[in-house]
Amino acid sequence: MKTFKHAIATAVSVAALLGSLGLAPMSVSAADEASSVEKGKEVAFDRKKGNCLGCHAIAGGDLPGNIGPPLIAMKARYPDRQKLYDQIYDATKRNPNSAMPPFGRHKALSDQEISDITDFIWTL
């Protein structure tokens, strides 16, 4: 009986310690963010989906286009993540003459896919 009580007390102590350090929620959040970035990269590099490489040079991408600017220093260029999302969703709102397709307005990509691409592009 003492061993069982000791094991319960130890488990509660460890859980309290981890909770107070914020490790459990951060781990889940970091995993979700990494997953979103990976999904975004997948869609961005997919020639049948986002096809960002058709117009942009992106680190790690093959056969990039040069119609659009290279995607580098994106957090410096778009400190507000929402503005980057809006640009990907419909670039013609800011620039009616943009050659960038309005992926969201035309429903070429889902809102989630655009969000994932935004997470990926924002890491560049």
The other form holds:
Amino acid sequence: MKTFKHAIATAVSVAALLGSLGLAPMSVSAADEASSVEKGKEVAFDRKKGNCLGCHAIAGGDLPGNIGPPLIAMKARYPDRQKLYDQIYDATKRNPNSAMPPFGRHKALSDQEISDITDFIWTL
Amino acid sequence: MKTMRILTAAAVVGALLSAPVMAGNVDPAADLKAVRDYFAKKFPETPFNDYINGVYSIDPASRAQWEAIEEFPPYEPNIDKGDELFHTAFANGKSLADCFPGYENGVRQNYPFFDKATKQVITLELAINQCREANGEKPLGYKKGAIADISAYLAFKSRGKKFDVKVEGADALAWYKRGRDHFLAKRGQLNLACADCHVYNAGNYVRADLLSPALGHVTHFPVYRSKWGELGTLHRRYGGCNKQVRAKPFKAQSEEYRALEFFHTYLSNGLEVNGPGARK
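Having gone through the form predicted on its own, I am curious about the other one (the form predicted in complex with its partner chain); can you provide its structure?
Complete assembly follows, chain above in first position.
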């Protein structure tokens, strides 16, 4: 009985995992990825969009703020791309008092824009 | 390192301002102590009395340049204009001077105050317009122009006098709490509270702008801002900071902003009036 329950739980979580992978853009071609990184950089640096430089030092950006930590070594620190996406989508999930705007939840950026920014940030 | 940051932020929020609200009661004296202690720890180099200088109290790098500006202050013509307006007779022969007895020795530090009779917080700018209206004159616009000039003149006459806002009785406390709530609430599309920028991140940079401490914020208003190219009132600045986080600003002299000014000025109790000021 116990094992059965466990088996179901495992199956459900595997399904959930597959589901969430399904939602994230998978196996894009190299060319698409390059363009999403470029687009992501543009949206991230745009003052009227991400304005990430307002709070974070980012390679290639001038006069960054320092409310948030420098964005470096992101792939090493966020092996799971979804975690990085989630931080940008709604930083208050991890830290309810976060000074980082919940870009996705507050619709400051579209899901696509957040996905592009995630690709860009992941290259840092 | 990451966890440390989060812990520090949460601990500060709890200790500084949020805890009493959760408990359902607000204690102004405890807030005042918490805010002073917090900044004393955060900026050990800054003497208490120096917070009246806003961002320059924590930024030696830009201070020299600012002090040079203050030697030939851009707001000087505004003080003269305010002087003139203050003494110009209304149609009925009276003037603003009749409404502000003792102005020569300084009245700025007495505002804002809670008026028990009307159960309203009265700011200096509101009192100026109430005087005009009581004498059959039209009210002035609240963000800039004549009202800022008059406010600058009265602030100048009050330099050196100390703020001592009193929060007495349940009604006054309700106004205080409303201002406090505004100050602490995350707002706008960017989800930022006044406290996020001017308490927890004071001394940090948003892009190239160093964030000033909330302590001492109000003492030097109205302010001549290079960005505006003119003088503006405290409520004009409130509107600007609300807009920055993509929130809809409230009207100057709305109850919301008067409550905010009441709370915000209480935090500067014990500091001197040094308005008008010059800022970037």
